[in-house]
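This document opens with one chain alone, in structure tokens, the form predicted alone.
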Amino acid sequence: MGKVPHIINAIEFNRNLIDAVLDRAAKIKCAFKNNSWITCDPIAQQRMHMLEGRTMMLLFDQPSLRTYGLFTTAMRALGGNVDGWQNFSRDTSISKGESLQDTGRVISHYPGVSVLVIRHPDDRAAVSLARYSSVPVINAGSKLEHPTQALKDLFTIREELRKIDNLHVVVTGDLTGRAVRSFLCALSYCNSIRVSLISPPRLRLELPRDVKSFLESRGIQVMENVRSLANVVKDADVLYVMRPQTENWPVNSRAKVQDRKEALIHYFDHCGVTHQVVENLPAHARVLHPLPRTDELPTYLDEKYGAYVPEPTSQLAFFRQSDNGGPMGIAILEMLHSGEWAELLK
């Protein structure tokens, strides 16, 4: 991949990089909160024109609301332009058999193009694109990786709990999903982390072996096959909830051969968040979800437990987590374009 800094997976992060991008996102979030983004504040004005004349190309092959939207608005907030496709392989020469290497080489040399953002179901796609791209490539979600989501997750934890070290993190649901994989890999760069994992026992959705091995190599305490979500959250700092990602369930999974409704009932019964689960959480603990959600985190909990509260005072923090995507997206683009990202990866 040469000297061009790419964001392909969370394993490539380090603690200095994580701290720096979280610090930058916090400053940007503060600027938005104080409305200095649209005032005559000199720093805000400079930021608003930082990427004038630059263009981001969005190469999306899977549906996206939050990630597509946050990178679009982040680039425009910095004064840049946005172009691209939401059906990338269908609407470009990829459909004629062109390789991603050739596509990356061509698109990255268009006038003004300064970053490529790809979402693709094949984990090799971002790597192939980056191999011949002359500008940074951001993996905005593949089958197994979602590194920018992981940074947003860590930023939310620090905003809510004022720390990202010394945590007990409980993860419940489909542990094969890209969001939880990247989140746990990024979390491994924090200190004194304990992780408890709960997945529906009949559906074969456990954390992949390579991720577990990586976490253990980083000194993370991992407890698997936890049977009671309501009990394990009693000393949790973070409850990270995953939806059943049925679109990615393998053909040989029991979830595919048994009745779909029965599979989902089993999933929600074992891994779903209920009143009892929230009531058992310590007062400081926060519930996160990368969204979109289904019945694993039912909407009837929202009003009672403050899902719509904009300040970090309520336990249901997943909407604030989503909102944090904007400042994080701007921070990532700033640091990629300024050269800071490459320096911190050395």
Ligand code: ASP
Given for the second form:
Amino acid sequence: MGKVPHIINAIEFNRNLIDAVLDRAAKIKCAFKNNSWITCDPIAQQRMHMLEGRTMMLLFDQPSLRTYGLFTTAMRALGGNVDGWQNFSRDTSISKGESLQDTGRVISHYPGVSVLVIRHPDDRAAVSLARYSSVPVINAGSKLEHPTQALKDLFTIREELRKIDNLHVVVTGDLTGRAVRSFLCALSYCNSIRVSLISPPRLRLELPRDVKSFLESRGIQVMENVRSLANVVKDADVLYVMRPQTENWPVNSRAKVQDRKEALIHYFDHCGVTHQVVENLPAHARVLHPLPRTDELPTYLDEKYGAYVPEPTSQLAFFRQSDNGGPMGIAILEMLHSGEWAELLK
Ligand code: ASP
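Return the form predicted together with aspartic acid of this protein as a structure block, the form predicted alone having already been given.
The complete assembly is shown below, putting the previous chain first.
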């Protein structure tokens, strides 16, 4: 069996791959904007049929809006079909004890199946599924990794700032989340990056040690335990905001803060975005958030700082970041199917 390319985690990326997928996504975004995706452009016409007769199988075990939506629409935009399970472990023979390895071997051999997309709380799930799969497996979010979110994030930075090098990136909130890990690991393939981290001091939600060591081994300057968000953003290029990932917080184990409500107040006080924070950002800087958001990025900021502006001109860029998932999803599928992804990983 030839080597099948899989997307399991962001550390596996490299700069050539990142540049290529961002370029591809930019072209696709343009085609949609100019309406040439569905009109007479011959290249667009070819793309619309690229995955005709092919099927994406979605194996989802956790809730998802954006990632599920972007992969299903991307597959259809390329002429393909989608199928699968939204309660994958409950509704398949996994519930009878079937292994993910066997599951991957079986599903990947059905006629026309060309990609498996899995969201599963266990980081080993995508790896096991990929082991005997004859088609690419995409990790659409596991406990620690969310590699396709990271590509969407880098794409957004490039669309907004016209560059992905020479950046001061401030990350605020729950730094244990998978989106942060994958984003920072992907960012480590960029040059001259400085990262400042701020998390609620009493909640032990700092960046995991292994990520910090990885970043430092790649020459990234990491400043941890920043005290004031309003101060540190003054020379930021990107402010990346994370919601409290309360579904992952072990009950009662957060340092001395018994009460969840109190914990959240502490979280939003320390890490939340306020008028002051946005006012202190340089005009060119952008606020990103993988979404969904809660009170760490309050809706009262939306109108004033341009959350609904479609052009990359306003500071609140998180809905545009979400929109960038569409072209990015198509770019990923195109490159996986054309063999380009595998080539770039060699
Ligand atoms: N949507 C992202 C994720 O699936 C971020 C979040 O849920 O906070 O990890």
